[in-house]
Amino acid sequence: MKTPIALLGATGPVGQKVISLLENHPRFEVVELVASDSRIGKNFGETVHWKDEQPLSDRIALLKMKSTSELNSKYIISALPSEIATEVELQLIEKGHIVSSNAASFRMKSDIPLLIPEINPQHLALVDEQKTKGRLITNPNCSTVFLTSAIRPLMDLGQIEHINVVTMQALSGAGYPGVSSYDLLGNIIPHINGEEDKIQEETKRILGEPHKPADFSLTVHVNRVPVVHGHTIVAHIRFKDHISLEKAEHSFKVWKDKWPNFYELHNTKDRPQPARDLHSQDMRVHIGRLKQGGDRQTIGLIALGHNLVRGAAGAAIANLETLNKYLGEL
């Protein structure tokens, strides 16, 4: 028997994409779903505007919403705004529910992991440094999970000094309706509400020991550009002694073979391309363009992901998988 999900923000891209990864899930089944208030009682199918590429199944659309005060599934999946998961999801979890959230509101507390399984998974630990009776995990903002996955493999040459980090970001990201398409079709918005500062503070989490931030510097320019999906990282990583492109390359090439269906590397001149290398579905995260930068110290870089999946609702749920494994409940 798979084990029951409930979901909350169901309606919004993040949770109709989790909807949809959840599909043909080995071991979890969404069975539960909340939206606000005034879907209470009605129909899924009748309430959503399904945007997913995958067509919604029959089951989920008949699927009655619920309040929070009505779920009955141990496991959530939030993707609710932040302004709403902060009381929600403590309530949740107050109550003994197991919370894994996309949400912004807890990712700096010293006692929830900000997690990539892949990345750090030793901050899982922190888990049992809460004092609820259920837990939290949260997942990293939808660029920050690029980025640090970019930077990690880097790590294990040198003594990193500083980041220069420009993003490309994807108007699925801003949720729907979104931004207006008269503001961004044939357009670059150089701006996003809080954007920096998340990415900043975020990779140093991250990067960091659980209780220790990493001790290099990052400068952060962020745009929203006219793509339906897929967030681009432009980085310079600047070391404190000499990096050799070489070096880089192998370091790569050593995690993606650690990690064969999280990496995907590109060694073309043109790619990776949001419109020529993503799907639907995709956990990967592509790395392209490695370079040396303007001195001997600097490696550049080109880094992207489907901000929906790997940067969302596929982050969301694979963080669930890993926090029930350590658990023991998997």
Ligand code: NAP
Second form
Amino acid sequence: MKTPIALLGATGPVGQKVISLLENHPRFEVVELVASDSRIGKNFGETVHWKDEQPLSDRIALLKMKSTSELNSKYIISALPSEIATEVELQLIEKGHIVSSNAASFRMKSDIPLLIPEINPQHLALVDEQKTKGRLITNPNCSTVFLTSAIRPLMDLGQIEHINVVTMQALSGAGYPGVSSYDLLGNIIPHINGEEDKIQEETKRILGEPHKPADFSLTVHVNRVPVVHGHTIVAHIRFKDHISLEKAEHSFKVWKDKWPNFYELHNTKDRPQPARDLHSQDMRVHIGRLKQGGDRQTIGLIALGHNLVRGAAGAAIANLETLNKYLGEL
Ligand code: NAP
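Could I see the form predicted together with the ligand next, after the form predicted on its own?
Up next: the whole complex, starting with the chain shown before.
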């Protein structure tokens, strides 16, 4: 018997990726789907504009779209826009549901974990501070997850003072239909609403203690680029003291040994690349171009990951698995 899952925001790119990733999941099965009210009562297969690379199964295609008030499943994955999630997710946890959310609404709330299980598992215990009947857990912004995962191994080497970040974010990060092709084809847009603040705040929260953000500073600049899937992040990490490239390389090898399916380390000068190194269900954080920065205190690198998978849908699934184990319910 698999655990039934309800999915909110099922028709968006993140919702579709949740369906694909859970298709052969050993313990979870999607059984209820929710999107905008206009779709209630329709078969999912008739109403969705299916874009995911994996084919839609007949079982999912035949599920009737529901409203949130009709849901029976205790476990919920939310891929709702933040402005909707703020009200809906709160109602659901008040009623006793366990929600794993992709939305930004509650990521900075002190009793709600902003979790990457491999990076900050100690934050999970924050769910014990929640006063609601149900529980809520969130995954980070789709660039923050790759940035924090790239920084964490380096934190073992010394005190970080400042991180300079430039992102190149894919089209699918803007939802569907997202940015118009007229605006983005052959172009780079050097701005994404609210994104730089999210990366700054979430990075410090994740890499700090549950109630104490990390005390380094960040400078963040984001770009939307004409790549379909995959966010690439360039980071320069400046330490208080001298850090050698050899020590940085060694630390990544230690973390790769600890999490072999999470870190992918690239040694070739022109990798990682979104078009060559990511696949449609890629849960890895790709690290490459590790180098000494402009001075002896700075390390430079590139981090790449699939924004819809490890940056969203796969992260919410991993968080739900982790939370359920923690609550002793699986
Ligand atoms: P999206 O393309 O905007 O899809 C949003 C989904 O929510 C659709 O299924 C939509 O249904 C549904 N929805 C909208 N209004 C609703 C309402 N009032 N009631 C019920 N359902 C409603 O967004 P997305 O890119 O899939 O992202 C989903 C969430 O994940 C967002 O919070 C986003 O910020 C976050 N996120 C996205 C990424 C990414 O790479 N795309 C990464 C990390 C986090 P209809 O189709 O019927 O309108």
